[in-house]
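The chain below stands alone and is given in structure tokens; this is the form predicted on its own.
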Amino acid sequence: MTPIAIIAWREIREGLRNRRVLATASLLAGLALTLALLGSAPTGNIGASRLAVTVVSLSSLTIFLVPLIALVLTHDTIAGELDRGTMVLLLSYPLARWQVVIGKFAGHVVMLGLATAAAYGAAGLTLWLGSTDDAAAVAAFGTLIGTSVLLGAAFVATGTLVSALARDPRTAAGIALGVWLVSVLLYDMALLGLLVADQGHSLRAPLVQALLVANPTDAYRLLNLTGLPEVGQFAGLAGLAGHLAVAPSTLLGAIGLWVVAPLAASVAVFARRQV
């Protein structure tokens, strides 16, 4: 194995005795499941599509939890090993900073890829089994199971970073809190405010497509939500979307660069932090 498969085998390991990864997985499992259920009972009413619902359901979900579990995962992965001085022995080994911080990231992510991809293929094949739904319905739930993992990724890579930059696991924890308010709520909260007291004057559709590019968290959000017509019907972002007219590439583009840039300046970060 190399290096980096072996640390994060390591994190996976650690991840599988931890009872709080345990809980969170066993949350979204729950609550996905739940939403899946529940959300879409009326559509034999309606005549939309169980799936096509669903999808908005846990979007919303996805948006308020995924950022919150990947945070709480990684919040204390470089600081909290620093603290209890593991990291020293960590970097006894033959092994470069940069395959710590890569093999930590790709643990991670596995777990979170693995526990959301379990909840959330659950929810939609217990959907699926019995219901009429079509093709383009079922792709767009697999949109929704993929573009969560790249959320979460996102999300672990600034997790990551937050921890190389902390002093300790409990600064890190409030930085990590302070992110995740920042990106789903007070974002989203502040920008309507400037559209309401703007009125349409200064604020451009180009200006406020890039501000809601910026934010992963509403990349996601309209990715997942404006791919079938079907879902647009249900989702209050759709039809602001459809002015935007962002093309998805550059949705996932913007999600992908989260990834990115934050892992690069975490091994940036960490190849000049004194252990």
Given for the second form:
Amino acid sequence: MTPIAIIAWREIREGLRNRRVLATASLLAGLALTLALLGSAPTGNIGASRLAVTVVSLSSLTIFLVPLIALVLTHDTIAGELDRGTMVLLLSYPLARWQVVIGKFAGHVVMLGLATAAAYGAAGLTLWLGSTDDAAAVAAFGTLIGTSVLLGAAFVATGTLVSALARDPRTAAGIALGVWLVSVLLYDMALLGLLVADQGHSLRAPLVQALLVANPTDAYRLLNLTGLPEVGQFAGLAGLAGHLAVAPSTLLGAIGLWVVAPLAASVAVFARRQV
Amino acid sequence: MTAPLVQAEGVSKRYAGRDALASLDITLGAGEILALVGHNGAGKSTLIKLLLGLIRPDSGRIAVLGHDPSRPGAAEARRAIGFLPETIVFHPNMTGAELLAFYARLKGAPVAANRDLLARVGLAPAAGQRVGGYSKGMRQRLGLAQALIGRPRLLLLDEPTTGLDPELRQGFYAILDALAADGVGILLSSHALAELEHRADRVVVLRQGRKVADGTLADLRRMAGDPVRILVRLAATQPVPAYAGEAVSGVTVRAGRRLEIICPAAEKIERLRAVLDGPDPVADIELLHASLDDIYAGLLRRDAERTQ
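Could you switch over to the form predicted in complex with its partner chain, since the one displayed so far is the form predicted on its own?
Now the full complex is given, and it begins with the chain already shown.
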């Protein structure tokens, strides 16, 4: 095994041992099943696909919860080990610092990915059995799971960067909470405020698009709520979709950038960090 | 003659405007046990971090197993180094065996050999228990087992016996002796010189990042002037002894009528005469060899006087 795989495996094992993964999966599964079973009940006879409606509910759940879980899992990963003295020992072994960062990132992504896929998969399977959903709705649900994991990876990378930058674990927790508040709540509120104040005078569509794509949670929202016509009509954002014609590949690329850039920054920061 | 395992020349490192190490020279050969002695902040941990390549020196040259430890290529050389940090908090939910397996994989050493290591440090019965339930001594022994993974040629141990009771400490040094006999070079730091009697081949005393002394314990004794300790009990003829510290330099008054004098062996007759000629009648005199702690304190005091 390479050092990256060994470190990733240790993170996963510790996560399984201290029941973080189990807690995450149970929380997500509980909420997802509740949303899936209750949220899709009113679709009645209007012909809406239960799976497609559930995609809308689960997207909102993901936007709030997955970044939070990712940041909770990772904010301590470097700052905490430095604090406990285990990092000095780890770095005395024949491995490079970047391998530590990548290994930790990989381990956390696998943990979060497994929890998300298991929870949403269970909800999706429950709905799909005994329904007549078409392939498009199933595809939308698959996209939901895939992009949720990708969004999780973006925040795992961000949390790792926070942990590499912070002086101690408590500071890291504070910064991580701030990151979550900004990306999930404040950014959208500020953007809305800007749009209202501007009243469409100077903010042109390309700029609004760019501002939306710049935030990974918004890119995720656009990808899942307007990307597929089947889902878009239930999301209330359907009207936006016409004006904001951003290609799914661009949105995926934007989230992907939020995985790669913080990860690269974490490697760079940790390489210079005093241990 | 084979090249030394560790060779540092003129190594300096500053932290926040303060010298953590100032122009330090140090060598360690195969099969040698070298003890670094100094107070907290004397530079012991800084030196170990430099040898591991965790930090870079501001100036000077370091070679560990023939490599500059701060160069990327030195990662391979670290395979032959065992390290035990001063404070170590292992993950409490993992068992001792699991933790050792993790570190063995990182070093590319066979995991199966861990069983022998655990037995060697007396932890075989606790291998399957979670580390959270280990005592301080057990954690320290697990740390030593970790440092011994992959049969290292060089061991760097940062205050390894802190928190160990005397019996465990004895066992610990017995393991080190066996390793040194096999040719392993061992550098260990300690803040007590007394503990190292018959245990270190060579002692380096550090104070404020500088080397105060370097040699065997016999050398250190000589450097300090082979000091003796004279204990004097004054007769209770007067309610308060008139004798005061000023009368003979180097005299400490302990508990009223008891005086203590630490001086080089060559001066002892002169000092004794001064006490006997003093204003207070003497009831008893005892002559002892100075302890290692006295020697250590003497070396530090002398250095402090020199640098002031």
